[in-house]
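Only one chain is given next, in structure tokens, and it is the form predicted alone.
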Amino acid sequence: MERSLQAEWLDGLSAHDPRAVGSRRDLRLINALMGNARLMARAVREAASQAVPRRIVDLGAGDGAFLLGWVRRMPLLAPGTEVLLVDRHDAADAGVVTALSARRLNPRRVQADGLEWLRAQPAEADTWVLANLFLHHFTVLNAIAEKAELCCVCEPSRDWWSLAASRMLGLIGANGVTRHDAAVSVQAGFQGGELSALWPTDSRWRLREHRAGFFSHLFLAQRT
């Protein structure tokens, strides 16, 4: 399938917008059906195992549910860990930032533009790039290399199986901003090699990109 790219209903929408705050809900059980968070969760700490982040960005972070679920699964993380929700919108549920805190982090919502913020970055030790369902509609990875240690994404993966999927996502009670923007993100999706051959040739990276669960694409660069 080729990939196209095109305008996604939820970005232009208020965070308060109804469609939109049942859009996020819908985003809510598609990421539990897909399983994001435990296949990124899992990806990390086998990459990982010796490292603990000092600071946690999540691009594109939405409401935070799928941060707070991917959390959950990285018992290692240090209390007092800075955790960043960076959405253009400011949409973070004050229930998922509490139950943040419960677990001993430091989360702070981050309202900015996710690659202008992140261009703007010092580079920080110890940081760790997260994106769900995010990058499909961005070029950050150059921005995100040089600003982190360890970079992990899902992504649709770009297929016809996930794309007959995304169309029937009415059965599940989705919404039209959500029926729409997910038959869009499939086909704004990755496949193969395509995110490794947009990360920075250099040897200190180590790489993995591969299909991951049913309809997700996941990529994982480490700072070796």
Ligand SMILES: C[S@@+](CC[C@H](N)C(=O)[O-])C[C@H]1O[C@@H](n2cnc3c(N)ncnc32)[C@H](O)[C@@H]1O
Given for the second form:
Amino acid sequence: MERSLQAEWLDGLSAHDPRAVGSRRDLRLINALMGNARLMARAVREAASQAVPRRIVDLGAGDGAFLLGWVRRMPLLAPGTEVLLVDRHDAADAGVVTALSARRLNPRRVQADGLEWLRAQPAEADTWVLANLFLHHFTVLNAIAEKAELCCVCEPSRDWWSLAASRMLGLIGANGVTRHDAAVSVQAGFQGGELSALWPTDSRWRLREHRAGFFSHLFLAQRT
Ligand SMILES: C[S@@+](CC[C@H](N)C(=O)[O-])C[C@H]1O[C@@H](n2cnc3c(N)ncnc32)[C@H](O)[C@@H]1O
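Output block for the form predicted in complex with this ligand, input the form predicted alone:
The next block holds the full complex; its first chain is the one shown before.
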């Protein structure tokens, strides 16, 4: 399937629009079905079992529920670790932020364009960047490679099986925004080594990229 990029409806809605609120609720269920928090936590634990980040950046964090799910599977995170939920909309759920604080992390909501914001940040050691269902908006990953020590991404796998599944989301009660964006996301998703090809060519990086779970495509980049 050829990769195609089209606008997603959620991006154009205010965070408090009922259709956006409904779509973010649908995303929690879709993330559970895709298993992305579990897949990304396992990949990071395997790659960096001893490493401890000082700062975790979640690009396109949405309501933060995915990030909380990932954090809950990462027992080694140190108290005080800065956790940045970056999204162009002020969509972070207050309950998620409270739960991250209760885990003794230091959460901060950032309303900004994800990659522009990252580009403007000073490079800080031990920064990990996560992105779930977000990177298919982009074609350039240099900004992440410049600032991250580790980057883990889950995107839809761009294949007919995932596209067919996205077209059945009405069965789980997903709203029109979610149904539209899911199909668009699959068509903008990744397969093979496409994300590695977008990553800067540099021997300091160890890259891993493969299909994961039933519908996902996982990419992990770690500085050696
Ligand atoms: C499909 S949602 C995924 C949200 C979250 N990662 C999750 O798994 O539930 C994509 C998110 O990216 C955000 N987004 C889209 N373009 C963005 C940009 N250029 N900068 C920051 N956030 C963006 C949207 O507001 C939305 O919350």
